[in-house]
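This document opens with one chain alone, in structure tokens, the form predicted alone.
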Amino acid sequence: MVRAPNIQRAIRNQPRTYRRALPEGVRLIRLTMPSIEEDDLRAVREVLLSGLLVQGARVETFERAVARYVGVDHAVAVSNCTAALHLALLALGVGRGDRVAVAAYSWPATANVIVLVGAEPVFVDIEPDTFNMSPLALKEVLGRTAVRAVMPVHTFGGPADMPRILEIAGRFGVPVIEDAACALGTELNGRKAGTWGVIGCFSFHPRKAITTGEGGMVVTNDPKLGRKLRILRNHGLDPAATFPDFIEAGYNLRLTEFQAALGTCQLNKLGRIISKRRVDAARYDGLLKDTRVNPPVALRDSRHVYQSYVSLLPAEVAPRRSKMIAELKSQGIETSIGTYHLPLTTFYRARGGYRAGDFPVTDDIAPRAISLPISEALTREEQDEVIFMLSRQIE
């Protein structure tokens, strides 16, 4: 694995008193670190030296590898997961005047793509334990509002309750798109995330278990949707034509060859990386038992991949969360919020007139969630220090 810079290796060997006085900008315990190794560097270098850099054989190889891993017929590589979600909506014909049910607690891209196709997000509250879309709240929303699609999120790599969500969406004849950005390798009842709905969307951002820098993948078992996605991601080019023929007004959302080479190499490490994250998560769970911080919860019969390890602070500490995150950062421990209460962001609050109380579970969870460092590089000693310093912050 690529070694840390000399300054970080030196800091690692210093006593805790020195670590608390880290210079501005130096990170000792990172929120996450991608597992980039020599074989990844060789794969990228080989492509760069070839001069063949865009939408070629390596992209096709990466697509086939992801399709095989997830267990689907079609995988379409794109520039990022936002593009994947955007194209998923377009491929299903979602557009102006439509509504899409989406989790209230997520990264803004999940709702933004709905607006970008001319539709309107209809927010759905979450479960208090898994942080995923609540099936009961979804049932209530669909009972009063006609929607064209339902978009649950597998938040932080933990699966949403897909059997119940699919059953409810099916009653109303509504297709399901999975925002599985954080969930490559996540399973529920032995079935992988991204294969429950008609379309699944993955991310390869550096905070994910494996990375291509930026990058995304759309997966489906529907050949018509697979073809539509390929047309839209590449300028409207007919992927089956023997001579270039542009049959729609498409986008340029292609993945590069060197990203695909990196992704293929990274995919070979995914099992190892997930195993380490699950071990670290279990250890965090144990360390938090003696604190007032609650560990994350996964559904029964599921495999959580812990793209992020997001725990819950006591309610009375929530107003100090931002200060805590800044203080931990000054001590060499990088933490973050979980994700965003979308209806209360400036854009969606103004657009929909939302206010506190409209989504009571998200109201409670969003200000209390804190993401702790997790990566293959994280050591047991660093975990001990993270929990020690976090505990001091909430005393």
Ligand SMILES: Cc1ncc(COP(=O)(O)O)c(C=O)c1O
Contents of the next structure:
Amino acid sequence: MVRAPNIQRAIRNQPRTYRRALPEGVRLIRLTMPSIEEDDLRAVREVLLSGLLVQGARVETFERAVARYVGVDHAVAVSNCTAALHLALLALGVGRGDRVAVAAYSWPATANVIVLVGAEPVFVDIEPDTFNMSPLALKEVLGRTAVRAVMPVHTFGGPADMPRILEIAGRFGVPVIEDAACALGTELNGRKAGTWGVIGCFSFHPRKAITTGEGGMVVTNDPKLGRKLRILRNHGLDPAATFPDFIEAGYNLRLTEFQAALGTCQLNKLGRIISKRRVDAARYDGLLKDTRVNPPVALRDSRHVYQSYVSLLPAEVAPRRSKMIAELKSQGIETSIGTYHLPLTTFYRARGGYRAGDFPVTDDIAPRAISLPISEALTREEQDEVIFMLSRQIE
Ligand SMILES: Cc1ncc(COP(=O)(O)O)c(C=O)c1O
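With the form predicted alone already on screen, would you show the form predicted in complex with this ligand?
What follows is the entire complex, opening with the chain shown before.
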């Protein structure tokens, strides 16, 4: 039995849009809330007033800070993680006629970038406990299809089984690009997400632990790839030339100086933010023991950073999930689905002719997953209330 919490939520610093549709005096428990503080505001203000807004010293400082934090030689800041993944494929020469093995359960960007470079995604089913690419399913896919790259995702901030994925991809001589959008700080066997493959990609979208509004970072230990990424990110400009020279038709996928200043400031708080998320996650795990909702599972010897805390509803409740999410919202609790069954989205279903049954684990997980509020702003009382209201929905 989940005990009824003492509900006493006052409106505090709530944007008007979030108050709408809620009973008078009740504030919304947000799904997430970026940790933006005075020092972040000062950092951005200083840059804005300097008049130097793009591709300067702040971007370089942020790149060095992320490279140091993750433990890589090269970090290239870009405008978002979709750009990071896109550049990763281009830098590896993936293009027309190629195939790329990618996790079936992810945000659409993970597969879209493959299509955008002219290649075709080959979806790989996931593990039922961690929601990450299944090494066994990958082995089966690589056994029947030649691919140019493998793209696992560290879903919701929990590490994919990189030792096994690398071992299988290595057997087929295929490079691995890590979609670590949600996984800055995630570790497995003491090694950070984003450093296992040849390239790792991070996001600084506001739903991530630290944010620059939009923003991303590509990391690698390969100097040739690092140089190629820099060229492609900035109009084809030769990063080593003393007089500007353009050696390719590149893109403009740069991060701004004020975003980079914010990013550097945010990075200093990342350890604190992850610790709080892990405490909240452990507390949710405990509270969910009294319910029929299953908490998320992390691999052994891993450090899950809980970009999202995604639990699993009982199968019979899945058809009511959308209604439940709407009802919880009307009660002042913001929840959401986990992420997307990519092969069953309209675009990929039409493109690949996929049907229910092709990816049985993703079929089961995607409709049952529910993401609960998690952020530094979340209080213990709010957590009690989230679980109480959620459990009432499924009784
Ligand atoms: C797994 C995954 N990959 C890629 C992206 C794209 O990141 P961005 O929004 O920074 O482009 C996201 C965004 O949430 C994501 O969750």
